[in-house]
Amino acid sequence: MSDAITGLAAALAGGQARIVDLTHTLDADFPVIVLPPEFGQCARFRMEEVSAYDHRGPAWKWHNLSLNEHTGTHFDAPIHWISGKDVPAGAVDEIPVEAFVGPVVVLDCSDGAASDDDFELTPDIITAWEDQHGKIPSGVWVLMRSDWSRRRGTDYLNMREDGPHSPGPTPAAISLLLERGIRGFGTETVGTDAGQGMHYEPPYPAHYLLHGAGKYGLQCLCNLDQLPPTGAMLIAPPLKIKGGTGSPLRVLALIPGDIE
């Protein structure tokens, strides 16, 4: 076993290191992407028992799952978007895995998330967060922290007669990060994209930009909250679907045991 690897197992066994889970439980009451009547619809995950150590399997409990590729805590791949069909090795079961596990940078706009539902991450604030911890280094995953991982229910859509309203990045911002070379962008909310982001140019910008430049999206992120600026590591290895669009998955940071 190579040195890093012993240091690692080492320093997790000792505390020194420690996992933070960033993923919201998988059952049927949790919210899924509502779009417009005329389109498709994402399906909420589904739970059927087959059979629990009775007549229909004496010795197992097993269930039949059903659900949408972007359903929960989810990965999306390059193929998920218009602009990202074309890329190479765009689907979830082509991706490289090294490109599941890499550095994290967490940009905290939970405060003004907290006071305006519509809160927008601009350039300004990258660039303020990189006069204070350096510039995002490229291939590191950004998060954008909202703390909107703590609402319930109909709160988490924020659905309102125009659609949905929450957070996201402006097309700028989306277009810096990708000139920082990022490995890929992560919210909170149930899209990368804030909840009125039809109305930017283009169109749900983070969707369009991140995957037309082969690059990866993960949602409904929780526990932002525990992790430092710069210093964790991400683990979001999706599902290894064939042709897949993207998968929910378990998405697992590293950090520093001595932060709380």
Ligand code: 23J
Given for the second form:
Amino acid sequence: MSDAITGLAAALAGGQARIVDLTHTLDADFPVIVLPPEFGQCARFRMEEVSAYDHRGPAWKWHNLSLNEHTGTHFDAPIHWISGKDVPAGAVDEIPVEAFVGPVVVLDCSDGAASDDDFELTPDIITAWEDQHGKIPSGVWVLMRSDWSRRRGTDYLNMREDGPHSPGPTPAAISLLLERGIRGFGTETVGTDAGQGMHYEPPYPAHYLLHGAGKYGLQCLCNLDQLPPTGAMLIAPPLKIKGGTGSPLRVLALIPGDIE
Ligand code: 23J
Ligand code: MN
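Please show me the structure of the same protein in the form predicted together with this ligand, now that we have looked at it in the form predicted alone.
And the full complex, kicking off with our chain again.
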């Protein structure tokens, strides 16, 4: 019998802790990343009815699904990027399950992202956060709140002639988070990198640096405005796909009720 687990169950039942869903509903309309045309593209989610209590199956309804690993609210594994291709246990089926449950801190970039589609998370923002809340502890998920999850339709990818425009971290910001020993980095946008992240050095620094260091990514999150800056816990287990580079998943946050 573990007092900690019993205590958590009692806190959830008694309202001293609550669960917030950080997951978007996945359907065929959910936007997927669009890469430059010379590259292979991400397929949208598809759902095909196999039977619906009819002649194809009189008492049951079910669907065949087809999807890219990086569709909807999803997890990025180290082998997603070339820098992480030789990371031990770098595929979703190999990552130790302990990685999927851990503490989370939230960096609120919503004000800046409201007035600048290419808003950058910089080391200054991180150290200003630390002045208020203390040094970012090792082993945490760091989530970048941008309120981008409130965008609908074409505003979400925000494509222009030169590609997508959405907020994201600079290479120096990711390097600082890696110095802190984080578990992973998550965003409300379609990637852990900025829409224009290909123009940094290295290109797509969140993907390149995080996965090269064996860290994880989360994208297309929502409801980050309901999380406290510190004190919550994420439960984020991807599907156990052999050799998988990522997967859609349900992301849950456990929040102490006394934070409001
Ligand atoms: C493939 C290539 C570039 C990017 C991505 C995928 C993602 O953002 C992703 O979903 O991991 S930037
Ligand atoms: Mn991804």
